[in-house]
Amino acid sequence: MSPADLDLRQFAVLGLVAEASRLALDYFNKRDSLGITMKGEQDWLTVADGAVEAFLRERLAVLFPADAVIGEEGGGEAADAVWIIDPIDGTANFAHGDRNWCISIGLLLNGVPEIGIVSAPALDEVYVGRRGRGATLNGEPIKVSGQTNMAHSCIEIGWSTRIPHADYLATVQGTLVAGASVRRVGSGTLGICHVAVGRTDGYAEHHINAWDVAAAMAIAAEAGADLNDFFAGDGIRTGNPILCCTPGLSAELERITGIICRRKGD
């Protein structure tokens, strides 16, 4: 795919995400329209999830019919060029009126995150990353914190029902013992974006799905973060652990989490 092809996709999908953000925000501001259901334990679903994903799928099919699409709600199959969509990441927050949720759409080329666009419309924030072109928040360049001291750091530890509670608590304890503060916002996508912009110094989760990280990984990598090889093996279909952090904390967070980062140039 040529640079011009990628430019076209980046700017076209930015427009689609802006429209999808208005759609999602309209649902968010009308509490009685959400039609909240549960897919499983702490696995929330609203009408907005389906509506936003359907909108993005329909438009992508018209604009880029040769590209594959995988979405959290509608599934799909991987291909050399595939868009990975999370229509509402942080659905529990969305359903509870918490503004920490986002729309995430990333393009993978041959298994590598190439373009990432994350819109958090209730926060008026849009993150964009393009491999080799840098990362921005609302059009301004962003970079990781550069923190090197765990005792001065803030680390987000994501939680999943697919991992035993004891393993999650052990990771939290290990991070606290190392001197860091620990937080959990409830959106893996935003958690990684917050590392990219330097609001936090690391994000770790022992199992997360591809639609939660595909876009944010492109953004964080371009902002200078160290990341593990999430898409190794069958990560695109079944998920994997994720570790994203400012490079000066990689070794300590690897020790605590057991998740190994890929260094720049690897």
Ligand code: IPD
The other form holds:
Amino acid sequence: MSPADLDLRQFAVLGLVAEASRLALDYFNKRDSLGITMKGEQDWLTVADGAVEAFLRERLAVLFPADAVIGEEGGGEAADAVWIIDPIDGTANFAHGDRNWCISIGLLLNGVPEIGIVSAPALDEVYVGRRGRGATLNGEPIKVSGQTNMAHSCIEIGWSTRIPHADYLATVQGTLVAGASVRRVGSGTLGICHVAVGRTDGYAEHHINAWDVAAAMAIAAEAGADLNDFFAGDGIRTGNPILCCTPGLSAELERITGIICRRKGD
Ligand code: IPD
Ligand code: CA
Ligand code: CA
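Take the protein just shown as the form predicted alone and give its structure as the form predicted together with the named molecule.
Below is the whole assembly, all chains and molecules, this chain first.
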């Protein structure tokens, strides 16, 4: 795909995400009357998830019919050029009236995150990353914190019921023992974006899905984060662990989490 093809996609999809953000925010403001169901234990679903994904799929099919799409709610198959969508990441937050949720859409080209767009409408924040072209928050360039001291760091450890409690607690324990403060906001996508903008110093989760990370990885990589090779193996279909952090803490976080970053040039 040429740089011009990518430019076209980046700007067109930014427009789609702005529309999708208004749609999602409307649902958020009316959430008391929304249909909210559970897909499983602590796995929330609202009508906004389905509506936002359907809107993005419909528009992408018209604008870029040759591009494949994978979405959390509607599925899909991998391809050389594939959009990966999480219509609402942080659905539990959304359902509870917490503003930390976002729409995430990333373009993966031959297994590499190329474009990432993450919009958090209730926070009025839009992150964009494009491989080789930098990362921005609301149009301003962003970069990782540059922290090198675990004892001054804030690390987010993502959680889901897909991981045994003991494994989650061991990672939290190891991170605390290393001197970090530990938090969990409840949106893996925003968690990675927060590393990119230097609000936190690292994000780790022992299992996460491709739609949670595809866009945010493009953003974090351009902001200077170290990342593991999430799309190795069958990551696109079945998920993988994720580690994203400011480079000065990657050795320590690799030791604690067992998740190994891919270095530049690897
Ligand atoms: C979840 C959130 C959560 C992360 C989970 C994800 P959802 O996605 O990103 O923070 O820890 O791994 O499944 O269900 O809110 O789209
Ligand atoms: Ca998600
Ligand atoms: Ca979701």
